[in-house]
Structures are given as structure tokens and as C-alpha cells.
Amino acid sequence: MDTLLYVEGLSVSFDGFLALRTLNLILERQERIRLLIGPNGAGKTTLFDALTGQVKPDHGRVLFKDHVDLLGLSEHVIANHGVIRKFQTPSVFPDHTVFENMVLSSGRKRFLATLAARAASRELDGIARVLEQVGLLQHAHARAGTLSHGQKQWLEIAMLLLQEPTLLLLDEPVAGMTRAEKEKTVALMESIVQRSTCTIMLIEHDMQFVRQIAGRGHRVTVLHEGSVLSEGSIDRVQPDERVIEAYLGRGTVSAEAPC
């Protein structure tokens, strides 16, 4: 098999409500970005919760890199295997500088000593490289709390990239961003997959952003009522009558349609 993520028959229930219903999904190793869309309550976030050990599925199987069974593992162990998640709301340390946030994300235990020594040259180069990639190198000594919303999102992505993930899960990465920030994020997504071996799976509600990413050859998976409803290129998924019905019950899936 040449599979990065294999999800089979995954079901998750909350007090009798089935959030995921025998969901099946395959992410091949050669895929660099997979987009997850679907109406509110479709099970997108629950899927991320299950993949990262935050909820315990009722049944199913999740294999990572062909052989690692993620189900039953702790969040920490799953992260050590390279599955790293970013939530919708930026989680940065506002009273620390951008550089200090990056050092904290590296997991170094002696934070103050690290700052005093300014870290090893190799580590500094790595931090600078990632900050340059997300467009924040010139803000390295600014307090994170002074950044714009979009810049905070990029900082958290940078903090996660420093951990060298194999699979990066992003939950609504452009929520609350300006149009200009969204455009920069499109370029950032492509930069990440071109300059690393990381694969991105992202949930997004902004259909214009989805089209911009998917239009570059990336597959889209549509979830509805806890299962995969449709999957393929954006040109295949968008006119699918089942997708149109799931979103709106009429008309078409517009750029403004919630996912």
C-alpha cells in the first residue's frame, strides 16, 4: 500500500447521536493537500478529534503510514508520530515575542536558558527559515499580541511546522481573515507542501478559498451526516446534485455558501 492515512468504518457517537457514521477515507502519500468541506454538523471536526485522540470512536480503524493504528493512542503519542493539529482559534502566547513563541513550540525544557544562549545556530536557522516562509521574519521581535488576526494564524502554523509534522490538520485556517490575508494563505499552503514533506488536510468554510486551493489540483472530500458524500476534483464535486442538496437544498454551492 502507498497510503498515508487509511480510515475504515469510523463511527463516533455522543449520547446516542452519530457524529461519524462508518466513515471511510483514504489519503495517499503522494497527495499534498486534501480539503474537507460539508454543512455544519457534517462531522468534519469530529473526524479531526478522532484522528488526534481527542475522542474515542465506537468502532472503526485508522492506520497511519500503513501500519500505525492511531485509535487508542494518546494525543501526545499521536503527535509524536507526526499528526499535528491546529484549531480554528489561534493559540499563541500574546505576551511573548514571535521568536519566543517559536522557541516555546520547539518543546525545549529550559526556556529561559535557551533565550539567554539564543539557542544553537542550527535551531536559530530553522526558526528563521520557517518565519520567513510564513512572512513573519521581520516581526520576530514583536509581541505576538500585537499581530493581526491573520498573522497570529500564520505564527501558529509556523509553530507547528517547526515540529516537522507528517500530516498537518488545519481547522478553518482562514476564518476571520481579510481578503488579502486569505490570498497570502493560499500561497502559504502551496509553499508548505513544496518546501517540505508535510501533507495538509484542512477543513474550510470559505468556498472561494477552497476553489483557489482545489483549483491547483488538490482533491476535495465532502462530508454529510457523518459520512463521505462526494469526493474528487472541485469540478466534479461542485455540480454534484447531492452536494448542492446537502448545502442549500436548492441552487448551487456558491462562494459564500457555508461548509
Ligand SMILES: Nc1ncnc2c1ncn2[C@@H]1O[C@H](COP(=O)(O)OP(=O)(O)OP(=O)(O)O)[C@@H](O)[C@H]1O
Second form
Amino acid sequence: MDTLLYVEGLSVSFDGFLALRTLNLILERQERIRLLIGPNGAGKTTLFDALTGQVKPDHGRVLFKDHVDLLGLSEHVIANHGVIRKFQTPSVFPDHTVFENMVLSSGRKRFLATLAARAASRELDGIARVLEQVGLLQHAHARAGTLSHGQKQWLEIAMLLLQEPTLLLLDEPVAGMTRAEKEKTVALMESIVQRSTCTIMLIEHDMQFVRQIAGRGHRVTVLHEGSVLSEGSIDRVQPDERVIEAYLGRGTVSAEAPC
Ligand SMILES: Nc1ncnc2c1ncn2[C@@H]1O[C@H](COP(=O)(O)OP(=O)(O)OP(=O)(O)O)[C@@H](O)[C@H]1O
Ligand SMILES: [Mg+2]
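One more: the block was the form predicted alone; return the form predicted together with the named molecule.
Below, the chain from earlier opens the complete complex, with every other chain and molecule after it.
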């Protein structure tokens, strides 16, 4: 009874094409970060879509915290259960300040004009704490549009943290970041899971980033053609012949391949 996410036989098709094929995946409650890798088109994003109600699976079962059946619930209800998802492209409001973005994401849209006066001090403390955690406190009054790409990604992660996720789904959070920004993001992921009970499931192609996180003892799941191809520690997954084959078959050896 200690399962955070139980996925059994999940299948999703688009016009007859099976993007997920009877996929099975289990996240234990004590697990803090799960890395999800796999060649382009493996079904990684589709899995997130299915978990968050954005696509309707043909078959399968998804249980959250042992008792919440996520399939069939609306996106909004799934988010209320604590399954929060970040898309690849940052979607912050560029003309608002970092602080205003945080207030907006905390659901206080109507109070924006007088937000400083109206946001309760507890909320302000929470916003400041999360901004400090993602390294943006000193930029609180900068317009979000002036931030670097990496800072925008961190701002969006901060906005999601305000919703106090139980399971945070991040789709390629370091795509387009500089190496220095990626390094900071490794530390940020660790700080998120250390300071809260949140578990992170993270899709990423950048194998240096994946190795840095997995090297701290987090498990890796490799998807291929809609199913789990390999799973375990990075040292187990990386030399797996089937994994190497899957990446070679797609012609994506380069920096992405886990070999
Ligand atoms: N809305 C859709 N309509 C039709 N086909 C789709 C749709 N969404 C995904 N697919 C197909 O499903 C397969 C899996 O796509 P998905 O986006 O989940 O892959 P991915 O593993 O996230 O790939 P990438 O690493 O390139 O982001 C692909 O062949 C894709 O073309
Ligand atoms: Mg994807």
C-alpha cells in the first residue's frame, strides 16, 4: 500500500497508431525522482498527457496514491489531487513581473491591481520562499519577459511548486538551457524533493543531465515504441543492448544516446 503511481496496461492510440502499448509503470511513495528517457516518438509526452487527462487512453488502469483512479477525471480534478504538469515551453506572462506571475498562478487573478496589499502575508512568505529556492528572489520585480530562458523555466517550476504538487511531471525542463543553467537545475531538483514530499517524474533527452541526477541514486525508465524497454539504475540501463539498439535504430546516437 505504498504506491504513489500505479500504471497497468496503459494504451493510447491516435487514428489506429499505438503511441502507448500496454505500458506498465510503478512509482513507490518513497521514490523521489524518476527519470524517463527514450528516443523521439517513444511515447514519453503521451504518457504525461494520459496521466493528466489530456488524452483518453483506450485501455489500462492508473491509480494514484493507491486509491485515486485518475483515468476519466478532468485535468482540473487531477491537478487538485496533486498531479501537476509542466509543458516543455515556458508559459509565463512576459509583461508581468516575476512576483506578479507567482501571484497569478496562486489563483488571485482578480486582485492583481492591489496584489501587494491583498495577498495575505502567509502567501507572500510562501512566494518568497519558493522564489528563493529557484534562485529568482532578487529578480522578483523584474518583468518575466526580461529573464533568460533558464530563469523562465525556473519561474514556471516555482509557479507549479506553489500548487504544492505530490507528483510533479516535468517534460524536458532543461531543453535550451546553458550548461550552467542545467547544473543549477540539477541542484534545484534535489532541493525540491528534499524540502517537500513531492516526487518528480522527469522526461529528458540531455544524457549528461540525466546521468547527473541518476548518479544520485534515482531510477531511470526507458520507453520505446510506447512500452517500457528497460528500467533501473543508470548503470544497469546504460549498457543495456536493447536500449542502445533503440537509440541507434532512430539515428539519434549523438549526445542523446545513453551510451
Ligand atoms: N495528438 C497526436 N495525434 C497523433 N499522433 C500523436 C499525437 N501525439 C503524439 N502522437 C504520436 O505518438 C508518438 C509518441 O509521441 P510522443 O510525443 O509521446 O513522443 P515522445 O517520446 O514525447 O517524443 P519526443 O522525445 O520527440 O518528445 C509519436 O509517433 C507521435 O507522432
Ligand atoms: Mg515529448
